[in-house]
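A single chain comes next, written as structure tokens; it is the form predicted alone.
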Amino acid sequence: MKKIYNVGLIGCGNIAETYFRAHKYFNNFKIIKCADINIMAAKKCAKLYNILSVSVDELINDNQIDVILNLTIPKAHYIIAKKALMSGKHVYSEKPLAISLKQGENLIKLANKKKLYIGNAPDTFLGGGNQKARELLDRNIIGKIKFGNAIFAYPGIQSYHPNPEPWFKKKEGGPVIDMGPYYLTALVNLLGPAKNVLSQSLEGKKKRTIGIGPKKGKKFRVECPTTYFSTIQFENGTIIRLTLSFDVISHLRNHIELYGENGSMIVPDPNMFGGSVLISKKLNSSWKYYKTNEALLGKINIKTQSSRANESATNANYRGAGLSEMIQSIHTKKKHRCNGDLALHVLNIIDSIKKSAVTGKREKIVFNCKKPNFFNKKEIKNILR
């Protein structure tokens, strides 16, 4: 009989609702307690989802808890994850793994020493869209990928987040830390590990205005670059031009495009689980659609506009899949896909993008990882209700 792991959630902010929603989809975990440095936020969360609220330290040291789900702000990821590992708990964190490469390395070393699992978002690459793209690439349908483009560009998180200030802080802010993990993890899943990166950055508006919540209309100072242009070379020889920006009002470019020797591929939004993969193998030919709306982790499950502004009734969102797959891997004593090595590699790319933008020099990626295994139907069914 499958064991259901008890999960303790720390960080009762905007993203928490998505993980509680995951109870509807996945069969091997249950969030039973929550905590937050803001006691009122924890109590509100507990009341809403009919669970117990406790202090952060109480939750980390609670013998009932098997896994700590770390949904705190980026600068607190390291502190909470380290405490969880020290107390003998497995831990799954929102992205990024940490805000510095040294912190990330320390967490992986500690997890290995303690023989505990450490998992990390994003898990969107496990969805129907990115996995369909991976399947087609594995079938060599457009030949060897020579180069490509990827872009995330919009006006900024301040329009839909009630507390956006951390995303614009000096060490923990900017689009590379916020949205970079989705694109970089998706690309590593498709192409394998990165080799080096060269980048430039620029700063947009010096002040931003909060657009929602109790602080609506309040202005705050931007302390970090808000646009990055990067060229990433992968170990397999592919070169990707990546744009990440909080300074673009709108655009009509595709999220990810890959150009192979025998054709081109459009990869769906790496921030979501579904979407169609498009293939063109001849000049001026119509794009062939490979739909994922019937895939196990690709079906549209957002029926109405969510309180999270990037969710609409055209999206598939199965966040929590990475947590569930990690728990299944703990149970079967296997390596999970959203693992620490992958997260550290992505953090290394993030760190290198930021460093290269300052030095103007090409930065080598030091921490390697293995390309995640394809997520097949049998494995997905094992974690679904």
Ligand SMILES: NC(=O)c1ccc[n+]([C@@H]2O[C@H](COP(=O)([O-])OP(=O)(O)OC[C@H]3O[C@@H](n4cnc5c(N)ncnc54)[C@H](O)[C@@H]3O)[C@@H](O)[C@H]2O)c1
Given for the second form:
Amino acid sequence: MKKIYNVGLIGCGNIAETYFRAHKYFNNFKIIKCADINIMAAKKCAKLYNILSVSVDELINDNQIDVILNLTIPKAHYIIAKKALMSGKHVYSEKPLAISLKQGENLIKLANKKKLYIGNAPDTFLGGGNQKARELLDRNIIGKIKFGNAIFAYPGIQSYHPNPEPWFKKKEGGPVIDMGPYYLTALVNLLGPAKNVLSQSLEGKKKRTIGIGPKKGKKFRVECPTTYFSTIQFENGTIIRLTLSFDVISHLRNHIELYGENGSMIVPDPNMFGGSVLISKKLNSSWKYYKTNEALLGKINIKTQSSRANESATNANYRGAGLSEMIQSIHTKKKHRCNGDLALHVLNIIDSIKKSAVTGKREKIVFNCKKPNFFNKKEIKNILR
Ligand SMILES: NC(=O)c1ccc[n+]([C@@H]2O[C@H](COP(=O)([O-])OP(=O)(O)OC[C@H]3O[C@@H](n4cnc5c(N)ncnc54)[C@H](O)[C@@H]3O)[C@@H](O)[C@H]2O)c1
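Can you swap the form predicted alone for the form predicted together with this ligand?
Complete assembly follows, chain above in first position.
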């Protein structure tokens, strides 16, 4: 019989529901207890999912728990992951790994020293859509990728998140730390590690208004730049222009476009698991669709648009796949895909984008990682119910 790992969830906020939903899809973990710095939030979550709520320290030291699932806000990722590792537990955190490179480096060192697994979101690159793009690139279908464009741009989280303030704080705020992990992880999965970064930023409105929840109508101050333009050079020579912004009302550009020697590819939304890959191999030719709506981890499983504006009603969301794949890797003593080296590399790019926007200089990426292995059907079936 397969071992079911006991997971303790810390951070009972907006995204927690998505991880409880993951019980429906994955066969190797069960969230059995939860905790939050806000005791009421933990109690509410425990009642809703019929589990126990305890204090954060109790959960971290609980012998029943195999893995800590860290769904706190970015600023708290470091301290919670560190405490989990110190108490001898594996940890999987939401993105980003931490809010400073030094913190991220410390966590990876600590996990290595303790011989524990440290995993990190995003896991969306394991989805049918982005894996299809990877498969086609591995088959060299459009030749060597010379350059490309990537964009995430919308008006910001304040309209649909009841506590949006941390997304606009000086240190942990801004679009690079929030949405960068999806785009950068997807790009590393497709192209391999990055080499250097050059970027510029600009500031949007100085104040924003909360659009939902008990604080609706309240204005708060924006402490960070809210738009970044970056040029990223990858080890394989590919150059990507990346725009990340909380200052755009609407746009019609594709999430990621890659231009190869023999054609162009449109990569599905790296924030989601499904979507079609489009390929054009001739000027003015129609685009060939490679659908993934029947693929494992690609089937549409969202029927209605939830309050989260970044969850498309016609896409697939299998968040928790990375946690499940990490648990499978613990079990089989293999390296997991959403691993610490990948998360630290991505944090290094994030940090360099922010630094370069201040210094105006090209920043070298120093923490390297391996391109994750393609996630094949047999491996996916192993973790699915
Ligand atoms: N909301 C989304 O759509 C979404 C999607 C994907 C990923 N994420 C990521 O998930 C994480 C959480 O996001 P969210 O939207 O659920 O945030 P949230 O603010 O709704 O919830 C975070 C929870 O963590 C708790 N918390 C904060 N500091 C803590 C600490 N030191 N110890 C214990 N608990 C603490 C808060 O009280 C809160 O209940 C973030 O890293 C975010 O980037 C969010």
